[in-house]
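Given as C-alpha cells, the chain that follows is alone and in the form predicted alone.
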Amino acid sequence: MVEKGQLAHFETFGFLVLRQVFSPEEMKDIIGAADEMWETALTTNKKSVSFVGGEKDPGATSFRYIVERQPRLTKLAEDSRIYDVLKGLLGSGFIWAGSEGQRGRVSTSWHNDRPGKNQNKYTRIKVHFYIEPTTKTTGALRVIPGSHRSPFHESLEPLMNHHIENNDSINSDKNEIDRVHLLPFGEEGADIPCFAFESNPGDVIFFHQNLFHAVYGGLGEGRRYIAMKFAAQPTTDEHIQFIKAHTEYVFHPHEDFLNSNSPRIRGMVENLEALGAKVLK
C-alpha cells in the first residue's frame, strides 16, 4: 500500500525511496540470479546484451529481459513489496514495460527518459536498485527533484540537449572522470543540485522516467543494477503514440510473461499486444 504522503511526495518529487524493501537473505538470492543470468548472456546469448562502450571496450553491459528469463528475478515483478506500490501510483490496469541490468563501470550525464512535448502528461516508473552499496560518488543515482512537473521540466531541458550533443557516457579511462564538461547553467554535471540515490543492497527507489536524472563516479567493476519498467494503463491514443515513440518493444512482451502461470504477471501484458495491434502498421 502506498500511505497518502508518500503518494504526495511522488507526485510532488517525482520519486519513492523505500529502505531495506529486501532482507540481507533476500538480496543474496537475488544477486545470485542476476549474476548467472549475466555471465550466461555474455557466453550464450550475447544477442539479449549490449556493451555501453562497443565490444572492444565492454566497461558495462546491459542486459535485456534479465526479470522475464530468470524465475527468481520474475518474482520482484509480483512482489507485493513492489506491485502495491506501482497500484498506488500508476492506478489499476498498469502494464509493465520491460526490464534491465547493468554491470560495470559507467557515467551518464543529466537526461530524461522520456524526452517529448507532454510526455510528462503519462507516468511511467523505473524501479531501481542497486545490488551493492552506492554513494553520491560512486555511482549512485542523482535526480532533480520536481523535474517531471511543467513547468520547471522545460526550464531544464538544455540539460537534455548537452546530454545528447556531448554523449558524456564515461566508459573507458578511469582519468576521464576528471573531464569537464560546462552545463548551460554554468556547473559541471556532478555540481548540479540533487537528490542523490545513496544505498544498500535491499533499498528500492520509484521514480518517473521524466524526471531528470544522472549518474557520476560509477566506474567501479562491480557496479551493478537490476530495474523493471512499468506505465500507467493508456487510456487514448496519444498515450499509445508515447509508448510507441520510445518504448515500441512494449508491444510484444515477453513470452515467459505472455505464458507466466501469475494473474499479476499477464495482467500487466497479455492486452498489450492487441493495443499495439490497433497502431503499429
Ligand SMILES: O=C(O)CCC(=O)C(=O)O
Contents of the next structure:
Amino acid sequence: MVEKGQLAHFETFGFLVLRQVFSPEEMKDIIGAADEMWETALTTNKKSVSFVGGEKDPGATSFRYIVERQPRLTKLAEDSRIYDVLKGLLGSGFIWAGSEGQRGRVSTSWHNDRPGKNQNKYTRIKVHFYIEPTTKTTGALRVIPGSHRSPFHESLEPLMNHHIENNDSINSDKNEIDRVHLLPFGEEGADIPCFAFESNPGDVIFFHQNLFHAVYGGLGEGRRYIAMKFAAQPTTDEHIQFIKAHTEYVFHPHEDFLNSNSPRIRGMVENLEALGAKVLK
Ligand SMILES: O=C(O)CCC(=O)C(=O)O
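Just the form predicted alone so far, so send over the form predicted in complex with the ligand.
To see the whole picture, the full complex is given below, headed by that same chain.
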C-alpha cells in the first residue's frame, strides 16, 4: 500500500525511500544468496556477467537475471512490502522488466536510464537494495529530485553522461566551449545539487528511470546492489516501442518466472507472452 503522501512524493520528486523494510536477519539471507550467485557466476557461468567498469573500477560487473535465477531473491519481487508499493505507484497490471546484481562499481556520472523525447510519459521504476552502507561521499545513489519531469528534465540534458567528475582533470588549455560542455552548470558532477540516498542494508529506494542519477566515491568491490525493474502495463504502441528501443530483454522473461507457482510472479510476465515475448532458457 502506498499512502497518498508517498504517491505525491514519488510523482513530484521521482523517487520514494523506505527505511528498514527488511530486517537484519532477512538481509543476511538476501546478501548470502546474492553473494553465492555472484561467486558462481564469476567462476562457472561467466556468460551471465558483463564487465561494466570504467578506469577506476575495471572489474565492476553486472549480473543479469540474478533475481530470476535464485528463489531466495525471487521472493523480493513478490514480497508485499515491495509489490504493494509498486502497485500503488504503477497501477495494476505492472510488468517485470528484469533484474541485475551490480558489484564493484565506484562511480557513475549523471544520467537517466531512458533518454529520449516523451519517455517520461511511460513510467518505469527501478528498485535498489544496497548491500553495504553508503554515504553521500562513499557511493550513495544520488538523484536530482523532480528531474523526471518536463521541462526540468530537458534542462538537465547537458549533464547526460558527461564524464568529468573532477574540475582539475579539464586541461587548462581547453577552450570555453569545452568547459561549457564538460561542466554545463559550472561545477563538477559531485557538486551538482541532489538528494543522496544514504543507505543501510534493509533500506530500499524506488526511482523513476527518467530521473537523473549518479554515484561518486564508492568504496570498491564491496559496493554491491540488487536492482529489480518494473514498468506500468504497456497500453499503447508507443509504450511497446519504448520498451523495444531501450530494454528488448523485457520481452525475454526468464522461464522460472513464466513457470512460477506464484500468481504474482507469473502475473508480471504472463501478459508479456501475449505481446509476443520469447522465453529465456
Ligand atoms: O548505484 C549505482 O551504482 C548507480 C546505478 C545506476 O546508475 C543505474 O541504475 O542506472
